[in-house]
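Presented as structure tokens, the chain that follows is alone, the form predicted alone.
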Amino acid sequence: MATEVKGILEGKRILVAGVLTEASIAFSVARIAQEQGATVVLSNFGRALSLCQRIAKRLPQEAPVVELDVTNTEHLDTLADRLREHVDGLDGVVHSIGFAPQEAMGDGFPEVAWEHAATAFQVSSWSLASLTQACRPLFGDTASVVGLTFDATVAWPVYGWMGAAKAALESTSRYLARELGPDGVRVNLVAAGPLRTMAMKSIPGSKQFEEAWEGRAPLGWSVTDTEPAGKAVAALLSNWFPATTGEIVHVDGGFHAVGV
């Protein structure tokens, strides 16, 4: 008699923060997580909240949506209680949150006012720590936190202070991994190549990234296929990486590993 094959996230309870459209990596993560047996809750806020609620209906099973603005202290303080209305705990958290004002991107890096750079750091970097802390009351003996980055080891054209914020995000993930490891919490990032998400479309001149990847990625690269990144996040959420933390997994067709 055939044995039923269970998904790698069977029984897991996962919050995916930052789902906006079907083109987002976070949507792929939510879909794949459900297909692999997880119970998924989504979050967003403001005008994006209604978009998230609509997109939740396009998943294999409609997912509940909670409001979460990572710059709102009350939202963070009450998050665990509001999540308990849908799940009795959390095994995984996906941080798909990033924002920098237009004034903080493009050329003129040293001329950007602190208020614009500060917004980029608060939303895109500090929020990984604040979101993780807000979810900790729901963690059991183990948990996996996975964030999304864009390789911050080099300076990119037009990325501006968002690039600096991603570097801070990558450092934040390592500090969280160091401090929360004894509590059984793994913290890792997935560095995806350029994808035509809302985030990438908001960057002036982002077409340069696409052209560079097309010519250099050894495995090739599709700017419209979020599945590879989504699968990597799902794998890190699973029990298949039990001793991996503080890591950055590149899902970029190999672009990061080669020169000209």
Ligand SMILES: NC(=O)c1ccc[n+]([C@@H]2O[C@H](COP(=O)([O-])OP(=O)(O)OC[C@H]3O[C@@H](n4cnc5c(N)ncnc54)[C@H](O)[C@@H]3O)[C@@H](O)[C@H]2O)c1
Second form
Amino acid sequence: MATEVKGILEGKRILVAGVLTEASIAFSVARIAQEQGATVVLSNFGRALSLCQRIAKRLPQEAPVVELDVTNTEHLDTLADRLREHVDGLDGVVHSIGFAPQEAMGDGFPEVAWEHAATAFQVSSWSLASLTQACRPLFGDTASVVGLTFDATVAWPVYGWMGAAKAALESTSRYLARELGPDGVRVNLVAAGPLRTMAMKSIPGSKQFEEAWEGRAPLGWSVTDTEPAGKAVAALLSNWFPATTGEIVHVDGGFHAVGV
Ligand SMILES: NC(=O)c1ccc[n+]([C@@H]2O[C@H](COP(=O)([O-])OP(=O)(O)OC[C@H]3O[C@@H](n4cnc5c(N)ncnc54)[C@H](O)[C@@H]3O)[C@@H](O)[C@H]2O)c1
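Which structure goes with the form predicted in complex with the named molecule, now that we have seen the form predicted alone?
To see the whole picture, the full complex is given below, headed by that same chain.
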């Protein structure tokens, strides 16, 4: 008798925040999560909300979309209730959100005004905590929160305050892991290599990252393939990392491990 093969996310209810286009890392995550048996709800904000609603139709199953601007306190306060219209709880949350104003990136790092750096921190770092907190009423005995970073242990060209905000995101994930571990909540990040998404294309001079990866990543690297990052996020959402939290998994073709 043939046994049915179940996906690694069978029965899981997952919020995926940050689908903007089909090139978004979050789109790969949502697609793979559904293929692996999860029920997926998407979120985005402003103009990105209608784009997200359109893209939601291109998933294997159309996913509902809720509005969430992580800078809007009311959106955060009402998120759990609005998610309850679609799911009766949450087993996973994917934070695939990042933004820094143009003024906060490129050259001139020490000249950047606080207001621009502050936006980068609020949207790209603090929001991992506020989104997790907003979803906590829906968590059961266990839950997995996964975010996306760009290796912040070193300084990059042109990344500017987005890089500093990523360092804060990495630290934020460890603080969340520490405090929420006793409640069964795991918090981990995937450090992806450069991918040609809207977020990356908005960084002036981001081609430099692509050039750096070329020939240096031991496994090679495709800047248009978000599937490796999506698969790693799915794995961290699954029951296959039950004792892992506060971790950063590199999905960069091995770039971080080699000097030149
Ligand atoms: N593209 C890369 O090379 C790369 C590499 C490593 C990590 N990342 C990270 O992956 C994550 C996803 O980015 P992406 O590359 O898929 O690009 P993307 O542009 O497709 O996604 C970024 C998302 O952030 C959302 N967002 C921005 N401000 C928001 C706000 N105030 N409230 C709610 N959502 C908001 C956007 O609407 C968009 O959906 C980001 O954290 C990014 O820094 C990207």
